[in-house]
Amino acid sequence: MKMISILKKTDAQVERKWDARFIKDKIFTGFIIIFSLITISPIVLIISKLISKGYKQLNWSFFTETTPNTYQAMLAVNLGEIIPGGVLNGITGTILMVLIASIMAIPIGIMVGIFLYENQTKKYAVIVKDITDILQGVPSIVLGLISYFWVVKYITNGFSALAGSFALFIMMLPLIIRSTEETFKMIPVSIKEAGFALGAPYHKIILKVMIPSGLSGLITGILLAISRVVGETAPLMLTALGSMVVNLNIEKPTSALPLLIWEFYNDPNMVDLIWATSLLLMMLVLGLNLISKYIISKRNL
């Protein structure tokens, strides 16, 4: 009897055990959920507000034709009408410079990033790896300077789709080589090892083999550097200043759409344009990022 009124006692503490490991984990959990909603719910709101305050403006005329002067806007929105004209000049300027950065900034990145990877240990890799981490903690606004002291004043001689394009390669290179090196580092050394016992030369190893063992990490770290600098204001402002037509040279002053969204906060008359076109480039941020994050997930299947 006596053993059985222990067992009976070991049961209850147990069981009044369990019961609060049960209750600790349900409130574990429902702060869990409670910052996870607080997380989240910022970007909710600001998509929330874009798409209620942008969606009337998107139409076939936003794509298709350039910015309208004040006049045109102003007297649409007396007559409750929607703005004439769009952000053609906008988007064509941003895919032109982002094309040319990316020309420059995804091969010097990628064999920088070579050269870190099978040099992990010297020195010179080691100054040059820090100068990229410092490089990456920049402030946009500083490199916006830097690019319109070197370009804009000596190289170009005035504003320009060039020099705005140099701005976004400085931004653009760090990324490309950190993602290049943590890629490279991820690949099977067993892989390399493979091509030098094939008798393939360095060179052919690093194009016929770890190049395309690492391309969906490549194409990652590529895409999420440029949607870092798709959405950039402050270094175009000081390299290329913007235009109210469509400029495809680029040697001439060109607009972007971080650069039409500051241009339409200056005029009370442009709200509409302003919600509007942040939609677009949130709207392009956030499939560049869902298209990475695509890619990742492949990569780790």
Second form
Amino acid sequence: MKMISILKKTDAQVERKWDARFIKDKIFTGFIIIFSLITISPIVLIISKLISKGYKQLNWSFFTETTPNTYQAMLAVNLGEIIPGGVLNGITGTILMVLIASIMAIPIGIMVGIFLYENQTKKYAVIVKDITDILQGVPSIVLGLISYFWVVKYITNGFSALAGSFALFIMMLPLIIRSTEETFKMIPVSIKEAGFALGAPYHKIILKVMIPSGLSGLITGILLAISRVVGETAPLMLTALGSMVVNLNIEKPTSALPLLIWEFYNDPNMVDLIWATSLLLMMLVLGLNLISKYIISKRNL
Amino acid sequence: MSEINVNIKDAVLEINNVSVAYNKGNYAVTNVSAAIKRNKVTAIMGPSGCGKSTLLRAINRMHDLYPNIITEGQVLLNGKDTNKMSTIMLRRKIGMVFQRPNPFPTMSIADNVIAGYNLNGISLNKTEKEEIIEKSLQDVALWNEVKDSLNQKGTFLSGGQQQRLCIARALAFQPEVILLDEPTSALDPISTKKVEELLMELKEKYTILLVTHNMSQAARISDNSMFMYLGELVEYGKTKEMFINPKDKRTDEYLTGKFS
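Alternative state: the form predicted in complex with its partner chain, after the form predicted alone:
Starting with the chain above, the whole complex follows.
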């Protein structure tokens, strides 16, 4: 008899529409919607601002010509015309420096990542892992300073693309190391054991089983590392310095897209170019991120 | 330790006082000795955690992979100490199939079959490759199902087909002994039946050592059986005799379902 009355009470409470539980639920749903809107609104605002301000400058010469000088820009601004010239020197400089940094960081990063994965409990590996984490937190301007003292002063004897690449290389290294390690951890141990059960030597298992199985993860990690350093400005100010012309000599000062944004900001006549350059840089980073998201979604391990 | 009533003359593998410890002093297998008869299916059964898989993996030295695992004792393959053989030679002679089908996900079906050759840098010409692939897949009764899709990834196959592909991968290396670690525990009943029938046929050419915690499977397909309990080999003998008339009380209790 008592059980039945409890049952009836429970049923009545479950059916009641507007009691405290429902109101709490609605309030929290509302909060979550507001917070998520706050999270996504910056990116929407940034992109819409960049497009609305920068689209006028995005013409053919923007990609094929180098930076105009202040006088040309001033003339164009006073006549109400579009500023002539473009950011080709920045595009080539960014590609050059990121490329050199990647060539250094990818093999070293992947090898250290494999080392950390294979020796998770060894003391030395634990120390390396901790140092990698610390390296990830070093402010980029400090890395620029280090590169200045090592490369600019002693190797290239002047500001150079190589010095810029070196700073970017140190920035990429911990990102690639950790992403490689995480990727390898996701590969089932049974696949590695299958290789060992066939008597395969260690290096063959790494090269022919582990790396192909984790390839999509490795590529994603590399793309994200590139997208992180492609927009770095501070270390390049102290190392690559900037250049008005297209420079492909790694021992000479070189420009880069983020450096150009900083230069345009400092020149009142060139302010209009900031928006188009930022838009280009933003698209580059966004593109890299979208590609890596796509690769992750296709991953079938 | 009960009597080992298997004729030693026919033994392909001799396990002598093998103990395996996961950490110092924490033994998963203690002092197991047994001789495995050639061209027979030998089942190792016992409750979960009794050390069956650990013993199996000691035979082809898979424990070498993990530095914290200590293996003692000796395993002889055709009278030769496996500890003194190269891992390539040892694992060529002793193939292994795992609990879950684990074809290499990035390789095609054909490449999976000849992975043993590729991963050890043994070069084969085209006709040799084709011959090995066709023969190995026919041996596992998979050839007719996959002959038109040899270049597809092995992971597209069903679980049972994947497991047979893994057996073909082990067979392709022409081993003498095949170790199977609960090969059907992740498969559906129909696939299990196919794999069991396959093992019965394969014993003509190979010696099969099978770990199972399914005692009816041991009864169905094995000639000899070991019963392990808490890291110890309790009883070893002909399967029929063991199931009808177990000598040890613990075997009797296990077989009658008093514990599992």
